[in-house]
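In the block that follows, a single chain appears as structure tokens, in the form predicted on its own.
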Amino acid sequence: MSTNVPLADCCTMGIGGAARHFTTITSLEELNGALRWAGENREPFFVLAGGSNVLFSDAGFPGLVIHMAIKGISFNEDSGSDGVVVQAAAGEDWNAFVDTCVERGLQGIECLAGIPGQVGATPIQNVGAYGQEVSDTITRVQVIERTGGDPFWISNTDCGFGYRTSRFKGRDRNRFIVTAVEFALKPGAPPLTEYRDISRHLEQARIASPTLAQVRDAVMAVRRSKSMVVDPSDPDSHSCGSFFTNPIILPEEAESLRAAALEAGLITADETMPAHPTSDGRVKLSAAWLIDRSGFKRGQRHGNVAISSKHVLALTNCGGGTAREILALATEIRTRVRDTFGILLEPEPVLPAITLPPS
């Protein structure tokens, strides 16, 4: 166990003070040992995965940061009608896991390539992109209680998956630690190409019948064009990815919102307001569109932080940025979107030891 470890070095945003204590665990036994130590010493703890969806306080973390590094992947090729069942430990790198599955011809997560982070974090917020969500293929999630103990499995139906959420982020927040995830993937099935950005990229490359690998490569190219792949040489990738989730509202609320936007001159009569039906009968709005129409622009700088020059959903560290600056910019965005559209955007990254100022 180490002390006073800089957390800025442990996350893609490159922001954060020091952890009072820090340990990397590579087994369930080590995880239980760290939890016992935290309990015996009355130290708060935070489980850190890949650091791609977290913003640490400038003051650091006043307790123990447990870095998840449990590894292991297994394939059950004789899994029956559900396809090939794949189990991956929580500390496996997500993008490398996607690559491994694509190389084996297993369909189901190819559109989730390039997402930074670890396997164990994906079910917590039901990671999704370009028409796929991990909940589409997760069969069960292995967890332990945060008080320690033996691991056990929770089925997909009991995970409470929704848009960018799950029971692990909702009613059971701070109850479980994910230690492994099981997926059912389809050997030889055609890749998903429904999302317009992906299909357009394939059309431009003149690929009419893409393979899994070609769709994965298209996803990576599109993500790179938006600085959504971690790249030390790309300052726009020094972020948490999308800082806000897309709001989900009732259809009648979306109609009223469009009418109000039209009356206020925010859109013209022949323009559409992005709104996509969800499986539960509601409508998903575009947070990026709301931010843009509220007057924020790509590349807009605020001190040492900025809105990404590639898209307005990402907030970036230009160098020397602080959590305080990021939160001030996020609060300004939330306030103006609320005042313009009556919609309060919700942050997507985890904010340990941080309370977002009210908008």
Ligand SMILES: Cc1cc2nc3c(=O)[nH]c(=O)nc-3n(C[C@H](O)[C@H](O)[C@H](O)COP(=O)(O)OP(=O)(O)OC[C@H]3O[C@@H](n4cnc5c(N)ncnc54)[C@H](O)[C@@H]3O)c2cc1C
Given for the second form:
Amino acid sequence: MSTNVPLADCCTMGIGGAARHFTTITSLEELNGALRWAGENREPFFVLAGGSNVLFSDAGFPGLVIHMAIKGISFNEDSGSDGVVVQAAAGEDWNAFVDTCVERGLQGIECLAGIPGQVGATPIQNVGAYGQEVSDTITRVQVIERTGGDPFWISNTDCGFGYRTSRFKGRDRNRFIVTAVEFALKPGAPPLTEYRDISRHLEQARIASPTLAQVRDAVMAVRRSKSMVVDPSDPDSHSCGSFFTNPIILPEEAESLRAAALEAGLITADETMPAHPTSDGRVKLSAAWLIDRSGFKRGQRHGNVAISSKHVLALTNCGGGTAREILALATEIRTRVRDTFGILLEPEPVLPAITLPPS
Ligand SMILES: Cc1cc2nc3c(=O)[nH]c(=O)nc-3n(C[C@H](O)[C@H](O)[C@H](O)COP(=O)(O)OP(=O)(O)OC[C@H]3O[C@@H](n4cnc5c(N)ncnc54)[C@H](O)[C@@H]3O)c2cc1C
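May I ask for the structure of the form predicted in complex with the ligand now, the form predicted on its own having been displayed?
The next block holds the full complex; its first chain is the one shown before.
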């Protein structure tokens, strides 16, 4: 176990003070040992995976950060009508896992290539991109209670998956630690190309019947063009990805919002407001569009942090940025979108024990 470990080095945002204690665990035994230590020493603890969806406090974390590093992937090719059942330990790198599955011709997660972080973090907010979400292919999630003990499986239907959420982020956010995830993937099935950015990219490359690998490559190219792949040399990727989730509202609310925006001159009569129907009959608005129409611009700088120069939904650390600055910018965006459209944007990243130091 180490002490005073800078958390800025452990997350994609590059922000955060030190963890009072820090340990990397590579097995269930080590995980249980760390939990026992935290309990005996009455230390709060935080489970850290790839650090791509957290904003650590400038004051650091006043307890034990447990860095997940349990590895292992197994394929069961004889899973019958379920396709190929694949189990991956929580500490496996997500993008490398997607690559491995794509190379084996297993369809179902090719559009999720390039999302940073670990396999075990994907069910937490039900990661999704370009028409796929992990909840489409997860069969069950293996967990242990945060008090320690033996692992057990929770089936997909009991995970409470929704848009960028699950029971692990919601009602049970302080209850479980994910130790492995099981997926059912389809061998030889055609890749998903329904998302416009991806189909347009394939069209431009004159690829009519793309392979899984070609769709994965298209996803990576589109993501890179938006700085949505972590790249140390690209300052726009020093972020948590999207800082806000897309708001989901009732269709009649979307209608009156559009009418009000029209009346206020925020859109013209021939313009459409981006709004996609969801499976439960509601409508998903574009947080990026709302931010843009509230007057924020790409590349807009606030001290040492900024809105990404590629799209308004990502907040970036330009170097030397602080959590205080990111939160101030996020609050300004949230307040102005609320005042303009009456919609309160929800932050996507986790803010572990954010306690702002006195100013
Ligand atoms: C450039 C960029 C692009 C992104 N693009 C997308 C995208 O397209 N779609 C999308 O959905 N997200 C995206 N994200 C957000 C992020 O990558 C995902 O949410 C990812 O799953 C987080 O994984 P992580 O390993 O980094 O988790 P961390 O950031 O380390 O942790 C996130 C949260 O999950 C918890 N957690 C992690 N592992 C476990 C575990 N084993 N058990 C219990 N709790 C755990 C942590 O405690 C924390 O609360 C992007 C982020 C960046 C920086």
